[in-house]
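Only one chain is shown below, in structure tokens, and it's the form predicted on its own.
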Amino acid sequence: MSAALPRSEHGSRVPGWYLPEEPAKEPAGVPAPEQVAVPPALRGEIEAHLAAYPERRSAIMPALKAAQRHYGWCSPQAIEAVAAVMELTPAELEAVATFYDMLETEPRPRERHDIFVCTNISCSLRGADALYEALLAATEGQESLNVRSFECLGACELAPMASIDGSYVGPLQREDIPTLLDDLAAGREALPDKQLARRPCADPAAREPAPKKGSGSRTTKLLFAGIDEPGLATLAVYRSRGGYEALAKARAMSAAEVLEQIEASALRGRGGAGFQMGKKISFLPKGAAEKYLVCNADESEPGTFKDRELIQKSPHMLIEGIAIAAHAAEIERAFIYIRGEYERQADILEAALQEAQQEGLVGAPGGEERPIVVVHRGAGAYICGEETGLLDSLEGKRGNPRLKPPFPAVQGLYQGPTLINNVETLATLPRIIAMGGERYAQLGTETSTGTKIVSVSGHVRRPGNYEIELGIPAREIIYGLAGGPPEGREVKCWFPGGSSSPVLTAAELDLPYDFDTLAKAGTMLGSGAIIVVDDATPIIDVALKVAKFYAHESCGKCTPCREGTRWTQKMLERMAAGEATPMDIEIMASAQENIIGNCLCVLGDAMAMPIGSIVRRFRAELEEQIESARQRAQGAVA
């Protein structure tokens, strides 16, 4: 989901709460608790959230969501109710509410259906923009239907797709619209045959054969082995397949011995940076009074949807991995920050966590078992996938990135040393402990060990998640597993690691898919999301989609990102409208160089790197498209 455009914050944090008998000290605007009528059920829910965190402010987001469910939106009355229970000013809460898209700060009908059509790059390549326009036309004037375009929803294999009242549905075609609207009007489940919940994991053997141009693919299923087994999300089925045996094995070892196994595996982070997990743990200061583990499940990179499938189908694998990591790092409290759009996945994860807590495998707030694990739901902001923005959001603030250093390993959540890893990284730990670090390191390449889940989307015949052994040629993934582009089409370019990675061309399909090879080629493996663009797609359309996304998602905190992303979008819009000249390409390329390395976080770089690579590799095509657009514009005027 997309972050709201930045707005000024109001008010400041109240350091304490003043008793009614001291009215002179009470900050202006703070509602006295006895003067605000808070429904008992809402008060109980907010107080339960408060008990889950070591600092009360972290409960702001779940408390606001609870109030929104009760009042229909984050109304002034809802804000005051939360403020009274949490002992904060309404202004503080309003500042948070206006940052996140999933917190409604304008009135909305209670009986309203939300139809959010993903129009980001993977879906747009498969016709999402036309689908969105058709839906708008079909629902015009119907106030009970809230149709809007959305940035990447994390289900790119369903493209084009939509979130309908929280359920992911796709692939969608224009001819599906009448049935969809009839289902909603009748109160039925929308397009049940297209529901994500009914879709199996990608299995190339069960679908059409790969084109002759592709070769056989080398896969070693560790995380995806049997992932479609019915009931795997439950503790009973997970345990029947050996679940939590690795945790028992790890707990029979010392923390140092578990860390040795992780270091021997040379496991690199699967979230984007590719930093070795064992080294990350070793950076945490020894003997710290309170350390934290944070699982980054805010999977918002366009083209990436692997963590969503792992959580949905095998949540106990993640919980077991978190418990192993906490033991290795001697951490007693962990949080899973899951993106707000993953409502169904969060429900599944919380149910699995409750099972694990009841069995004493991990702890719950107020209990004696360790580590304590809490699921924290986001509220729609891509920037919260950046680790320090995530930490601020988890602390109950707007999700703005922090200045580094200090790094989270030294000063992270609640100012304590913090280990941050993504879902796939942590879910890999049970396999590493079960098979041994050295054996795991024999998979893949010397510097990119193990397996990797690759999300493939865009112009391919079999979009989906595929677990591969690192180091296989990219051609085997795109053609061998994902089936290659549609018949008669060729690969024009491909993003190796999500929309933030510099693009490569068809000439580079035989590169080994691993961290170091792709870095040497001037791009990055990133989150492991391959987006394929075929030769029928104008490159300027690809660049504009990328620029629009990052301009919309910028939190606005630093100037190079705030101004650079919007300016790049405007330049590309001028090019597409026939208002630019070839000189503008050079100016735009220069602007990308000024953005890279000059922002608080990597969001600005995430736009500048792919845009810069498109200019370098497709300058001639851009010049042709600018000239064609100018001629069309002049013809229209004439």
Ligand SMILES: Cc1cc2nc3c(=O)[nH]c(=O)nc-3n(C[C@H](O)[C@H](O)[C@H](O)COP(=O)(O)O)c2cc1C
Contents of the next structure:
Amino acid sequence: MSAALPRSEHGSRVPGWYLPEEPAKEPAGVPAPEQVAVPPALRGEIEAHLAAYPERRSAIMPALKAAQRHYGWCSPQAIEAVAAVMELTPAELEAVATFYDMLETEPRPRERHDIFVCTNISCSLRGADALYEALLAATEGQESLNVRSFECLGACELAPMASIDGSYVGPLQREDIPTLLDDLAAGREALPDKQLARRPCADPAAREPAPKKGSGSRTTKLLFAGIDEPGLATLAVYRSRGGYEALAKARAMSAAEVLEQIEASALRGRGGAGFQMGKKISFLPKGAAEKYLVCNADESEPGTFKDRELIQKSPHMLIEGIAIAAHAAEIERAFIYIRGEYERQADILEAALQEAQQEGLVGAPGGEERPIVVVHRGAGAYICGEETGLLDSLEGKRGNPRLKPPFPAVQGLYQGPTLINNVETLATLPRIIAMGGERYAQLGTETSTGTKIVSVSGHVRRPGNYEIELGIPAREIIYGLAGGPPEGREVKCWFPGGSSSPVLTAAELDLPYDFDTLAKAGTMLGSGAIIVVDDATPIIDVALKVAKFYAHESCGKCTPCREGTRWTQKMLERMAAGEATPMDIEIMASAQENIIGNCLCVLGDAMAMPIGSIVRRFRAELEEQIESARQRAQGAVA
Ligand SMILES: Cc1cc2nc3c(=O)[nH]c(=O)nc-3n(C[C@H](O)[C@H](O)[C@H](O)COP(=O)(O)O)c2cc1C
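What would the structure be for the form predicted together with the ligand, rather than the form predicted on its own?
Below is the entire complex, every chain and molecule, led by the chain shown above.
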């Protein structure tokens, strides 16, 4: 979470609020609009955001972002301006601003370059930590360069990568640093050859030699075939390839008939929990007051970058899917909550949405067409991927998860029944309607139907997104498609569904990659993000990366998560520093058991499950590493 507002020299957050020697001030409240001079352009922007939502508070995040762009940061003046236009108190806005990483609550130089180096697990496995240190050293003392280590930015195929003034760049090597700094100093685009935006095609097979015949490779494009076609993000090209025909077909059917097709497909959610979409829709009360559809495009589970590629290349496929889902569930208003770091993808999505709205395919706020679709940009917080944290965030609050039940299908956005689905889940609907639910269900396995986009990263030769039929052996994905670990290396372990999934070992590479097999093996398919770790990587480094991430991202609402994640991180740091004994492994393992199932949402579990699995599967190696760290530390003292 981001830092709090700067404290005054007296240490009080609100200067002079309780210090007797300062003159008394008016109590903080809603500033009278006439007292605050809000620049007209900013006022206009905030008012436009207000018009996009049925409830004013939802415009807080976009309004704060607009004010930040105007004033350079979320300064007290910026907050007052937003408060005046939105008729809220500055305190309400501060509470939101201090939660999100991308809302800056400390002054920043106007002319500053942001270099955010991803040091999360997939980038770290490919040298991000050393790169970050080298960048820090090379930029020391340069105030105009803001070099920060960042959590997963959702572009692990570029690892190690960085976001430079919002543009994704990678893979980065230390040798790139001088050119990068020269580019920034000269006001040029940074490392143009390494910009994600300039890649003609992010298909990994197009960058690296294709796997040899007989290596067990399969086609990587099945239902999403054609996604690499240039221009597909435009309505004209999308339509020329049959785009929006499925929507027309769905609209010619009744809502119940469309739902039947979705149920027949047995499509399971692609965002993490794997819950059947058709069932979720059927939980929504019929004929209730306004219902909502929310597309979860927060994509922040480390190792996952499929939604980013889908949105970037085929935003209309998602919009069409949303319109189909809205028809099946009889919903008139939809929001796409996209993570704040995906600025480029959000721009592409908004442009596509505008085209679709102009053609009357979906509606815009204030218009007649339905469903109304609005893109809502997040501001940097992993927890907002969790569906109830996302809902709070969309309502203009801090992204704290809610107690469940009630589940969102009963009481979600603005307390109304809400259908929440992942980007990939929704983007699959046009194919399901086009081919028929039953035919779709023939793909994959009986209980894990269809295809899945798998993001493969870490120690593989061809990191990237691959579409696979569910149920193929994991070995085919890791070795056949992604090329396996580099020459001379073997797989030590792999996360099958993002960094929150319990790890599996090389002995489990032949497991069919589907929801139920992985659950039986004690892990989960999750978001379909496979992170491969080779045998040269100390397991303690992997555990520490995982713990650090969840400790950083815990929203702090419940004690087992807030304390447990930090405590686990500290334990692992002690182990790595040679200050622990093998008995500490036991203590750490039992702490994980006390976190699992004891938190409001599963963020705590998301750390405890992989850490628990690492202890179970790699205890001997952990013991060895604790011992060798102790010897090193003692040697250093002697
Ligand atoms: C801590 C946490 C983070 C999550 N992050 C995401 C995310 O980034 N994207 C996503 O689609 N689902 C995420 N989920 C799962 C959502 O809560 C929810 O199950 C999902 O959006 C439902 O969509 P689906 O049924 O289509 O998978 C997360 C869950 C948890 C507990």
